[in-house]
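In the form predicted alone, a lone chain appears below as structure tokens.
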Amino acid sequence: MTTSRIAGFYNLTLDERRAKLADASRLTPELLAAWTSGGLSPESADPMIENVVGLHSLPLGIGLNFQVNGRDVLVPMVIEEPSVVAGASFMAKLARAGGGFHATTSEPEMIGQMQVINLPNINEARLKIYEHKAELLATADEIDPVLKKFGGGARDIEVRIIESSPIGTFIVVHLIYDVRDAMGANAVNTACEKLAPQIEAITGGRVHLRILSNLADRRLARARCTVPMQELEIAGQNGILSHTGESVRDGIIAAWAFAASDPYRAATHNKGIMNGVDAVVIATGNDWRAIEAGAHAYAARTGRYTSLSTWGKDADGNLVGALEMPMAVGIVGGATKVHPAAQAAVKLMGVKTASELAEIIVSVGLAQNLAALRALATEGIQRGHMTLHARQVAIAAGAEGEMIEKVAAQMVAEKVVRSDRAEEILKGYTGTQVHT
């Protein structure tokens, strides 16, 4: 059984990582190599993109302590960006002692667009759309056989009417298509190419633009989660409570409320949220573009901005946090069945639907939002930051083996973090002029 807790990782080798990885989730060999070698050669990446050259490698971390819908889960993270593994992987901890995370998705329906134009008569042609609305799904559910024997496939028919665009009204078709276990982009496009005509001959009108929409809503991921409160409290030097379980649940509530409230402050903290999401996207070689384009759309379907997580407290004064966001991930095409690093990473969470995938996702993507309000309504963010981008600004500034440890300490001990500090005290360790 996969354990998601696994004390004093961070402190391990990359070697007893592994080891202790293999052990927890019962990984093979050949599926860990995929992580170590990058998954990919030159060569078969060459197939996947246009002039190809070369390839590009991000840093693969795990989430630790992840409990969803009762489920231990080890997480796969690609990401750059210092804290986000070790701040989501802290809330996962704390989100445990109250019960972990729930998730839920609704069913994998994605919708098709075909932008009607050159009307005749636009009330006419959209209600001739819905007479012949049985005979076009008819069409639409056999294109993909495949897909229809596992249970998906054309759901339902939609007509919107589009008034005062650049070029006049006209009118979208939308159509509801079941993908299963897929992202589903290729099969709502050549659903969309296959009804043109149909429309066309229906309508009078030209089908111009079919393409799937990125504005997943109906294919909706929703995570919650409990955090009681003394889990909240912070201990300062010496053991001594620097802050009580109920400022810091109130702390978070206050800087939640700042981003339900004002776009600006929204789009940094949509931002928090989208670099657990993403992580978890990336490393199952899903499209995280998509996912960028459907979340923050749908943090502005009212017609402003606002968060897309929210924050409260329960009765027992314990805080309480919900996410919902659409969640277009599949598991079966794309880069997840030929990208071997892809591949190990859906085997290491034990997925078999997309659904579940799409259940962590939202799940890391809460946590991680918790760790940035955490961190805002007590230190401030940069404190959890400054360590980790430390250790990178000595490097680039040429420290090697032990010095990255000793530069590092002493610019977060000044609180300095620059480029030409980490120089400065490099010199000052080795005698010598470090290059620029």
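This one's a predicted model, so the numbers in the text were calculated from it and none came from an experiment. Superpose the two forms; the largest set of C-alphas matching within 1.5 Å is the rigid core. Residue numbers count along the first chain shown, from 1. First, how it differs from the form predicted in complex with (R)-mevalonate (MEV).
- I425 shows a C-alpha shift of 2 Å or greater between these two forms [criterion: core-superposed Cα displacement of 2 Å].
- Annotation for A45: C-alpha shift under 2 angstroms between these two forms, rigid core superposed.
- Residue displacement note: L58 has its CA displaced by under 2 Å between these two forms (rigid core superposed).
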Second form
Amino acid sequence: MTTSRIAGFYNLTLDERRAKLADASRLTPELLAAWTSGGLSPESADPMIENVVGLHSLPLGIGLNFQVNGRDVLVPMVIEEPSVVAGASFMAKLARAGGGFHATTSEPEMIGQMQVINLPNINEARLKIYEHKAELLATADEIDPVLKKFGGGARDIEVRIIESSPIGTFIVVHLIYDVRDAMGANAVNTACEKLAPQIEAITGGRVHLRILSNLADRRLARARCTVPMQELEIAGQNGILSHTGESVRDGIIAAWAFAASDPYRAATHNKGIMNGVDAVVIATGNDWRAIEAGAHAYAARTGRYTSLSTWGKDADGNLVGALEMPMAVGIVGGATKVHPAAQAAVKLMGVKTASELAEIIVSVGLAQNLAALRALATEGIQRGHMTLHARQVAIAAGAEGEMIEKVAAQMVAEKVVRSDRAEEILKGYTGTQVHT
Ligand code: MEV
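Given the form predicted alone, corresponding form predicted in complex with (R)-mevalonate (MEV):
Time for the whole complex; same chain goes first.
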């Protein structure tokens, strides 16, 4: 069985980490090699989009310590921002002490929208569509025999009346489509285009837009975790307690209350969640713009933009967190299918369905949220950020090997992380002029 706990991973060299990862995941180094090469060649990228001239790379790190629904999972995360992978891994360790993440998904149902305008009678059109629901569903059901074979297909029709729009009143027909392990945009868009003439014939109106909605609020993923209060204790210098578990827990809850009540804070709070979510979405070749759009629209579903997560305490005083959000990800089709690095990501996590992938992603989002709130509620976010940033500045100033840590540590201690200071410190150590 895969273990997601790999002691000292951080301190290993790149090659050592790859060997440990292959070992822990029981996957062959060849399979994971897609991440060494970047996976995609310019030739294989050429048919994916237009005007291709090359590739663009990002770091891929491994989120450790995750346990989702009792299963250990090593999580591939693609992101350029320091502290995200470390933060998620650390929080997964704390949550693990409380039983890990418990996650579920709704059915993988997407919504396709058809805007019907120029209607002779709005209310009559609405009812007529419901009268023809069975035949509309039958038409939509035919468009993807493969989806149907795997248990997907058209599920329902809903009609909404949009009043007082800038062009007056019109109706919107929602096609509810179970897309199983696909992201679903292609199937749903095709089905909507196919249904349009039938809806026009039924209503006497004109079907204008026919497109999937990214507010995938029928395709939700939910995760919760419990962090035992003692796991939240923070030791200061010389091992003396600097923050009690209780104070950290209450600080996290107060930080969440800020996001729950203020859209300015909620935007940043949710951005922290998306740091984790997007990193896995990108690693698996999924459409992160769709996930972003769905997340923020869902966060505003009551008419007031708010936090996607909630934090509180249980009867024993432990910290409990939950995250619920739309999660339209697939493991078949699109870039997930053609990108070798995305395939390696799916293999590493051992997911067999899109729902399993969604459950991991939402757990990572919750872990990431906890990492940010814990840091913000205690020492602030900059110290962790600065340590990694300082390393990058040290490297840019010419530090190599063990000098990287020495120069970075001194800059952090001085709270001055700048290239000119890095050069000075480096010069002090080596006694030589640094050229950058
Ligand atoms: C930075 O990328 C994310 C945070 O701003 C999230 C938050 O404030 O909760 C740290």
